[in-house]
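Let's start with one chain on its own, the form predicted on its own, as structure tokens.
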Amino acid sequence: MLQFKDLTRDQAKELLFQETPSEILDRYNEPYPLEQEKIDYYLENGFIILKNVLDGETLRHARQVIQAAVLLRKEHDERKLKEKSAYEQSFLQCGYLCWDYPALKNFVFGKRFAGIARDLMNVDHARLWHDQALFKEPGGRSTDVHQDSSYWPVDKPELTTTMWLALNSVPVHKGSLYFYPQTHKPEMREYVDIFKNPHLPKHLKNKKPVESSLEPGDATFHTGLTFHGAGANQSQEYREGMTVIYIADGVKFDATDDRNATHTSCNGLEDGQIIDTQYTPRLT
């Protein structure tokens, strides 16, 4: 059973529905300085590692409310790791948390994070696509190499980006992410079915990935086209990561692939319509 130190179910519920302190909200919405050289690096390579996106009491609070949300989402799953599917052994996946828990909504809607996404994508405005916590259990297997956009019905996947925020220390042996630089080119797209047929695409076999060893509060951003994966968790504690995915304002719903046409964030849209739903508010 999933457990976190000093966090009971009742405490988790209280945390998730109580008012977020004003100083925490201010920090969630405070701009993060982003030099042009970092934007250029992201545009060239398809990913970037950023230091101290959150820190101090704000990070402590964010970690606690995200742990609380994961605890409540997974409280009825009493399976041991070995009893789960290969995909489920890669991580505990909890999505759309912001719509269930007010404390998570304050975090996910933070303009600090959305502003970074907007600037890295080099667009005027960024919208929320969705959020998900990705905790890797002790002994959890590797996350297979893939492109996120394979699962998203977005017409311009190059105008999507994922923030992966480390809530605790995430060294390589704990299951940190790794990225294949400059693999975010449209001609390199390849659907890798990490549910049924995980594999390393042929064009990546001679490429060397870049590891991301993260301290608490560090974050990575990568485009929806960037090939990436994560190692196994060889430690005795959870690898705790929180993601928020953004799309550029103005991208359209692409329902031509039946695999993704029922995506929650595009509920009610027709093929070719601009993505602007209750689940995809403009954040910047």
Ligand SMILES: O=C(O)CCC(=O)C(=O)O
Contents of the next structure:
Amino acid sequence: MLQFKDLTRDQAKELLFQETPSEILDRYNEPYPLEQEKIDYYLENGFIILKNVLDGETLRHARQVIQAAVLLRKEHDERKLKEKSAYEQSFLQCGYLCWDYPALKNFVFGKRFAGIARDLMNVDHARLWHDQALFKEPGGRSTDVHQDSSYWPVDKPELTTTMWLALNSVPVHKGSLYFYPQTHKPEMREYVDIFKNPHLPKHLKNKKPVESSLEPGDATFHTGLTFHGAGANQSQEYREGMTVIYIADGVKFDATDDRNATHTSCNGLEDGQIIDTQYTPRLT
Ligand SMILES: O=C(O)CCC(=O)C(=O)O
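For comparison with the form predicted on its own, would you give the structure of this protein in the form predicted in complex with this ligand?
And the full complex, kicking off with our chain again.
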């Protein structure tokens, strides 16, 4: 059964509905110094690794509330790793946490993270697409290589970006992400069914990905088109990752691929409409 040190179910519930201390809120909203060369690197390669996106007490608080949310979401799942589907063995996936838990809303709506996303995408405003915690269990299998945009009904996948924040240390052997540089090109798009039938696209077979090895508080950002995956968790600890996914303001709902047309964030939209729903607020 899922357990985090010193965190009971009652404490988890309390934490998630408690007011976030003002110093922590301020830090979630403080700009991150992002040099132009980092933006240029991201635009050229389709991903970037950033140091110290969070630190100190703010990181400790964020980790605790995210652990609390994962604990409550998964408390009734008593299956052992080997009883789960191959997809579920890659990570415990807990999405849309910000809509259930006020403490998570404060984190997910943070302008620090959204500001980085906006600047990397090189646009005026960023909207929330969705959030998800992705914890890899000890012994959890690798995450198959894919492009996120394969699963998202958006007309401009290059104007989407995922922040993957390490809540604890995530070295390569704990299942850190790796990225195939310069694969965020429309001509390289290829649907990979990571739920049922994963494959490595042919054009990646001779390419070498760039590994990330993250300290707590470091984060990666990658575009919705960038091919990426993650290794297995060969450690005895959970790999604790939290993601927030952004779209540029003005991106439209593309319902032409019916594999994706029911995405929660697009509830009520017609094909071709600008994505502006109760679930996709403008954050910057
Ligand atoms: O956390 C993982 O193992 C995979 C994450 C991922 O694919 C993503 O955030 O786009």
